[in-house]
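Single chain ahead, by itself, as structure tokens, in the form predicted on its own.
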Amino acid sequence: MTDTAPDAAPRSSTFTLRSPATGAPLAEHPVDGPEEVARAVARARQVQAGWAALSAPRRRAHLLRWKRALASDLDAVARTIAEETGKPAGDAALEVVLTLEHLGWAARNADRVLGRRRVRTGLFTVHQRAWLTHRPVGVVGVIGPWNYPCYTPMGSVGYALAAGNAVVLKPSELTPGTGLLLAELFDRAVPAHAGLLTVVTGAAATGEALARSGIDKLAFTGSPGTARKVMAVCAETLTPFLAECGGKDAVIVTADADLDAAADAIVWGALSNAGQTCAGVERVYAVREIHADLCERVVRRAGALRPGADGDAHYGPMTLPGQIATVERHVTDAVSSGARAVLGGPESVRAPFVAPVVLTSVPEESAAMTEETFGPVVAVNAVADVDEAVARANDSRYALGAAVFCGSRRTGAAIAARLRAGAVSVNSVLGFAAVPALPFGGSGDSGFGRIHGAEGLRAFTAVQSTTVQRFAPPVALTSFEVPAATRERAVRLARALHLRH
């Protein structure tokens, strides 16, 4: 995942948002500094107390009302996403649909996942009753990305709200309107708790102000480099930090795989949203005997796709202008290092669009195989066998997602278990992203922590352990009044029991 570099301070009170496809101005938005961010956090903290005091069924009802408001205004939300990112309207609508799925799951499952849970006590604590409680952390800051400005932030926003928190969202400066619309719809649907979801707008300086504002946790999506800088700020106050930092996801294709299905999925995973997907397909490792056949099928499908800003285009422009140079550098470096461009090449870069590029025989040490390209480029390399494919897939600083295409589902699952990835799909790509119950996140340069699913709900809580003494114990070992002989007998008994079991 890529993002913009930090600025020292806001240079003006507003900034102009422009269409990534045409450069035409779309809207003016304020640059919120430390004072504005502090006010937003203070307001959120005030509202959060009442929200946390609600019963779980009432919070669920409010969040489902917000979900219905989003569904009712789906076209308007999708239109805003499409304008700000440049992605086709159909892709933007699908993003909203996935957002609704996750918001609904979080609302309906928060009580089951986070409700008070009894735990068993031991022999020497039989007089105690014990349980775990998940309490909201308070005010959660969310720094969202521009590539999926509705779906990705909701993995933190919706789950944090469902867990009883307030949220201050800083959307990307490339997609502020989407974040503002989410908050507007929340206030409209849940007026009694208006301000529970607050949005601040601006670039990196606004994000830094949010990290310094005294929030109780920060969820960040962006590049590893920026994550390290934001994390360093959070470390000054020991503010908990959750990071999703993109990937260099690999696909493994075995000799008995359905090659048509694999090619179709690879092309969609690599080229949808102009390749600007953190868990999108960037590397493919196909066993040698089917490599040429797979490449032919991938090229045939990818060659039929066209980027553009019109309604017939399959995907849109590069949303972040600076990313075009990265894509061009990766392709040029790969070709000059001996890779073969079987579709497109450096000439495919025609800003603000990049036509599909398919590379093969790409040196494993090249930037196109080690750095996140985040564009409509896919490398398809041949390997001797599955063992080599697994080794190459795992040889990366990133560990976010992966996929396996295999004739046997059982074998595919066994290969998936060998991959160092936070999420793996067998015989599909990104299958995990559409299942709200599955946690999502990675390790290494892909970040740490999890959103979505039960783990995503728990991520925005603090665990409290409680014991209540039911009756006075026969022997009160936690007292200075216990005779030494009694304590010694208790130790001998415990030792004997643990030697037997």
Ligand code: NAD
Second form
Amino acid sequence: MTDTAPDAAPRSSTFTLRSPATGAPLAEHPVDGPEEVARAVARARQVQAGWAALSAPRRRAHLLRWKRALASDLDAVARTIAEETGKPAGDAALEVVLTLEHLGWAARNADRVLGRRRVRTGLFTVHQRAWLTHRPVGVVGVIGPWNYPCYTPMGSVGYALAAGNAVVLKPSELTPGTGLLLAELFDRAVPAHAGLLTVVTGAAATGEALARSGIDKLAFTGSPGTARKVMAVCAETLTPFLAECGGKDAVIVTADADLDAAADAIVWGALSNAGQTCAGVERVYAVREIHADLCERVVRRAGALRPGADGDAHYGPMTLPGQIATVERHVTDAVSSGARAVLGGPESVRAPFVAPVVLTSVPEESAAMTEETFGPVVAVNAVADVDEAVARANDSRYALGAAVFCGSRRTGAAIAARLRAGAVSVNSVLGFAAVPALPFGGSGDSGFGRIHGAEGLRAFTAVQSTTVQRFAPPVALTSFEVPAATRERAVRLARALHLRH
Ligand code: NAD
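Starting from the form predicted on its own, produce the coordinates for the form predicted together with nicotinamide-adenine-dinucleotide.
To see the whole picture, the full complex is given below, headed by that same chain.
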């Protein structure tokens, strides 16, 4: 997706960022190369030592101060997000609010999750005291996307800092200003540890330099194609890698579901942020008896929405110009292979905007059902029953999020448990994204590893296991001085015990 980056020439020392809505220049940013990236990583490494040495309450206090600074400057951050992505100001503000929720949770829970934990010893190790601790990995590289330029990278940045690391962030070349503002606010709120969060700007080459820079872990969010390339670079140095990639999320609607609630959630999940949401709704499987009714309600709601750059628009332009062709291809191909456009169609694509498109009877093998569309398009297909809905939802190379709408919460949860998805919401969409304690991530082309929650804190640590010998062992087995007969008796005893259980 980055090949259509705005004016990002590899040999120039700056690039021009343009508004996706108007094309007007917004700012000039440096194209950081391997040298600048190496300097940022070296500085981060220096600052990290002092940060990791802080007591947990001190670190928490610093992070909460940063959170308050973000809350206080919410309007400025939201304005930058809105300018760079083109999304409405209200959506940008909501993105910052979600970020604050996560940052607060990471700051407050890091010690509980990562603090020293004692474990039981075994029969032959009663003389040992044993515990595990989570040590920060050191310097974490974060490569971010543009669609949620604050919330998404902060899902790694906030948790990595709370775990005691420094971070070098490379925001998307479409949204560098948001990343820079986050770091600036950190430095202002926590001047004693300024430089703990550093931003490098640029496109693919800057990201590649970061992957090569000797960082201790790389958290990547973006498309699966780019993830493969970045992972190959990380493989050269065995740099651990975490991949949060795209999705093709399905919603299942059962016969007894509240259809108004389902339609409302489907339309929001599919069209908010112009459909540019990794865990946005792209496929709906509704059982046949309510399919027509659901379609009618979805079309009525979606038909009332309008993209635009003005304050009244429901969503903004396509942020990445190159994605418009993908959306157009998916819609055109679906319609020419037998799908019915019940709202909009190929004519809905009027760059840089795409009006809502609702498709039905979309062939399962068409690109609109198999590839990430990442635009304001939703396919609502009929299925015979819940079993078919589950099978179709799971038949995707992506496995990120999903949702179930069902009259019974218990049955909804049972259907959720059958879905091969990293996160599922019952009777809402994207419910999981606003619960910081819930890990987020997928499998297959949606990536691997988890951000958010306890797993998201542990993701940026290395476990250290420790034993401290309390007294001499009753049967010393790890010594050349042990007589052979003692060792044999111990083996016989262990064998007898293991045969009993
Ligand atoms: P992208 O893959 O084009 O770029 C992602 C980032 O990688 C950018 O910062 C880019 O500059 C960088 N990059 C590109 N080529 C690189 C290379 N060779 N080496 C190192 N870095 C490189 O993705 P995008 O268009 O920015 O974002 C959209 C994608 O992100 C969608 O697929 C979306 O579903 C996904 N996404 C996933 C999540 C999630 O949490 N799972 C969240 C948001 C977006």
